[in-house]
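A single chain, nothing else alongside it, follows as structure tokens in the form predicted on its own.
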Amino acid sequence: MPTTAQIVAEITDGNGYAILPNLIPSYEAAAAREILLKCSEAPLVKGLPARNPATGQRTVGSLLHRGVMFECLVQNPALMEIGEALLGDDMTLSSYAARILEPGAREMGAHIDYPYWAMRGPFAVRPALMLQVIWMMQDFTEGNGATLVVPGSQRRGVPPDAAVFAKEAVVVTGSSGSAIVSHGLLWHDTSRNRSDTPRVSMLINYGLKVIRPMEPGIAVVPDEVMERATPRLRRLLGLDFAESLRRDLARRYKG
């Protein structure tokens, strides 16, 4: 596998994304997939999973409420190394959800990621404001809704053009337990799920600490999660923001 520096360079100056193969065993991915499918039918007390009947896609949120497995996945060492190299060791968690494409689900529409879609462009590729991770909870194939990307599109610094996307997009396939890491400016979309089974992925967005999380309540987690939270998870939840700013000020005005 390429080095972290090479992956970060690819995300920024190359194709805009990289595939990290087999970060977890396929049986762990399968176990997570089954939990997510059950969660999509058994919502949290505070709300129903989002369903989009127009596209045939479902979203399951609040993954830090779903068990220790999901706390570990969001802190995967390989992802942390890449994310911190790109965004700094005080990066924060912006969103964490699962996406389920039902059989027959269609594309959701080419897009760039938060916070870019909430800002006025054009955008600079540096510094990156967001890193997206797409966990493959099963094999991604050309027939079951694998991710579509336009390689190098992050360098254009603008939202997708539908005609250009249709012409230049490629399908990113991979094996269960692998992950795609990409720049927030990369043009991407889901493809159609032409299989007879749901296609399940997990989407994680990590951001610069000064970017407001896309999910306002991302740090509102059960007490038991906080009791076992690692220092890294606390940083990801933005719980040491004030202390991090003090460190920044001390470095800026040192001497």
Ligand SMILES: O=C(O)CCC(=O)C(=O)O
Contents of the next structure:
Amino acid sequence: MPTTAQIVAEITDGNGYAILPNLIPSYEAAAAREILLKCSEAPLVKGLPARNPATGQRTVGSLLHRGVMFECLVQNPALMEIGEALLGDDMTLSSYAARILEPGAREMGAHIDYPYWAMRGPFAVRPALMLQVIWMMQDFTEGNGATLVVPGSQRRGVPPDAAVFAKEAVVVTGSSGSAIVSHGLLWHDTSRNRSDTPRVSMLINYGLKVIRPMEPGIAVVPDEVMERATPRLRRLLGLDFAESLRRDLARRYKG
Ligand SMILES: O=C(O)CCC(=O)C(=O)O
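For comparison with the form predicted on its own, please write out the form predicted together with this ligand.
The next block holds the full complex; its first chain is the one shown before.
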């Protein structure tokens, strides 16, 4: 198993992504998958359609409203370690959603992730502005819509070119519970789901605290979630922003 430093180096200077095999056991992934499928009919990420009829893909947002399991998953210790090594221990949660590819679903389209797609560029690989997690809630296979990536494309610092993507993309397969952690500039897409079951991924975007979250209401959570929130979850929700700025100022002006 590579060290955290090696994973961060791979994300930044290497292939742009790393696979964390069996980050959670497959029974836990299966339980999360069931919940995500059940709530997939509700309109979720505000401003984004819950279902795209052109692609057969569904988005499930507001995962901090979906039960305690999702509060734990977003604070997974290995993800925290990698995220904090890349983005700092004051990183925040930018979005937390799931992507469901219905049987027959088409590619969503090659892209880079927020905040890069909302920026004009040019883009620099350093400092990384976000860490993307694509968590496999079931086995990802060649036939069921596994994620496509172009290794090393984060270093190009530009949005994907569709023809180049088609030539260079490789499919990332893995077992249920595994996760892909990647640089937000990595060119990626979903592949076609040629199977007869929905393919479910959970998507987490951790970002630099100085970048506005992709989901504006990410910190608006039910009272009971706030009452049981760990210090880490509060930090992820950006509730320690003022304190974190005070620490930054103290560091900058010390001596
Ligand atoms: O679920 C996947 O394989 C990737 C999804 C993705 O890239 C996205 O929703 O932006």
